[in-house]
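Quick heads-up: it's one chain on its own, the form predicted on its own, in structure tokens.
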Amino acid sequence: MNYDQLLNISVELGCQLMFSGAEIYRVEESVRRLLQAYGLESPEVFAIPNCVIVSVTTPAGHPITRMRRIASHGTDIQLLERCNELCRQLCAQTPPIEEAQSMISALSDRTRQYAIWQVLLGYGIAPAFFAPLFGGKAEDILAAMLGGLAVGFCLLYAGRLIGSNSFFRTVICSAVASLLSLLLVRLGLGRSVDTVTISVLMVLVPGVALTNAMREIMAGDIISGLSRAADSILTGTAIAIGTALGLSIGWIF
């Protein structure tokens, strides 16, 4: 058996799980079970949000280690479900390495791609549903939808101007959200600046990341949990700075 190739596909599966937003324990357990299914005993797997390290010892006593760094990523539940299903299938059937590699490589090819208008529509609908929860009226719902569309546009295209720096991208989007909310209320398209602003900002709140951080800390994955918690705190700080900046500009002019 080609153990180098087996190690490569196990690391690739771990990376795909991480890209989908999976919890750290899920990543480590899936990779460990896959290697054990192919006959390797006691594989060592270590994962944090931006790195996966896998080390095994072949039956001949030769140690092999692979490490992969992972770029910033979000959450893709559909990809997560496919990764889980494929991991169970590989563990149950243990097909040849070449076939398993092609199956793992096809995971990203099967990811559903949404049109830009569909993504923007989602950013517009989400704040519109939050607005009534915060006591908003019909005018506030309309203003929140327009603000959500503007934030979605910024998230999709601001990266081309400022790169992959999520902190400054969040600052810009929050500033746009608060400033536009203020302007829409002044134009009579909304009734409450606070309601419209907080409804739009909800699309930027890192709820999933913070939940996963608390779950991992309680599960004993302290490093990854603190890393996700720090990222969530920075995102919250960026939202606060951007909101204050946008409202300050709006009230000045």
Given for the second form:
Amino acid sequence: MNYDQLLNISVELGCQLMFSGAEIYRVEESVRRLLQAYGLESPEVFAIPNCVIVSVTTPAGHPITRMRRIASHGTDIQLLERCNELCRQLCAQTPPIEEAQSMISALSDRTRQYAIWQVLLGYGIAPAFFAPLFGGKAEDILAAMLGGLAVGFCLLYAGRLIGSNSFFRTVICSAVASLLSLLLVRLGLGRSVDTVTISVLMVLVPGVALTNAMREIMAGDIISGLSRAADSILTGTAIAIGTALGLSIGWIF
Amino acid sequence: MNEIWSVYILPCVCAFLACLGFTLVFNIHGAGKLICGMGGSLGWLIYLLGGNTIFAAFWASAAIGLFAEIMARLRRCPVTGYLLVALLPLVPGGGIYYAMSYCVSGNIQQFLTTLLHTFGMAAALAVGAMMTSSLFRAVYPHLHRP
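Taking the form predicted on its own as the starting point, write out the structure of the form predicted together with its partner chain.
Next comes the full complex, this chain leading.
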């Protein structure tokens, strides 16, 4: 058996799992199961949020290690479910490595994605229906929807302009959110700046990081858990700074 | 009847639809969308019934954790997606905003109160879902022995 190739496909699977936003223990467990299914005795897998290291010892006693860094990524639940399914299938059937390789590399292409306008619509719908939860009336719903669309537009299209630094990106997006809410309320659309701003900020709020942090700590991955917890606190701070920035710009004019 | 409609049912419908919006962002397809929405409205209902306190948020997130674990077992899917989206309405976005506005206006007493309340909410969410998830994982193998 070609162990180099086996190592490559297992690292590739781990990477895809990471990109989909899987928990650390799931990445480690999946890669370990895959390698064990192909007959390796004790594969070692180590993952933290932006890096995967896999090390195996071939039956001939030759150790091989591969490391891959993972760029910052979002959350893609469909890809996560597909990866999970594929891993289970590979472990049960153990097809030849070439076949497994083509299945793994086809993974991200064959995963269903929403069209960009649907994602933008999602960014609009979510704040619109958060507004009534925070005491908003009909005008607030419309204003929150417009604010959400603007933030979604910033996140989806202005990535190159803002850069990939997530702290800075959150600052800019929440500044846009609060400034736009202030303007819309002044124009008469929407009644309360607080309600509209909070509804729009809900799309930026670190809910994902918080949930993931909790799940990592629960699974015993303290390093990843703490780094995600720090991430959620930083995101919260970024939201506060950005909102203050946007409101103060708004009050000047 | 009218009061039940406006205080409980309407907010739950809104939470459902808001979660549906987030499923588009996180690329969730099919029945998973409905599960996320139902989890979100279940959590919000418990939060309302508990009276909008930190303790209510704890129970709401505990209920969401249990719901998400059961649904994930039924559909043989990772639990992350359902948990992630259903918890989102409870995340204290308002707390961050009000803490910021008290901080900017120099009202230190109110700022600290709101900040601590926000941290309390976040911790309640984390601990609630963590508790039921761990409990479920400990109990489930005993229930489902073939």
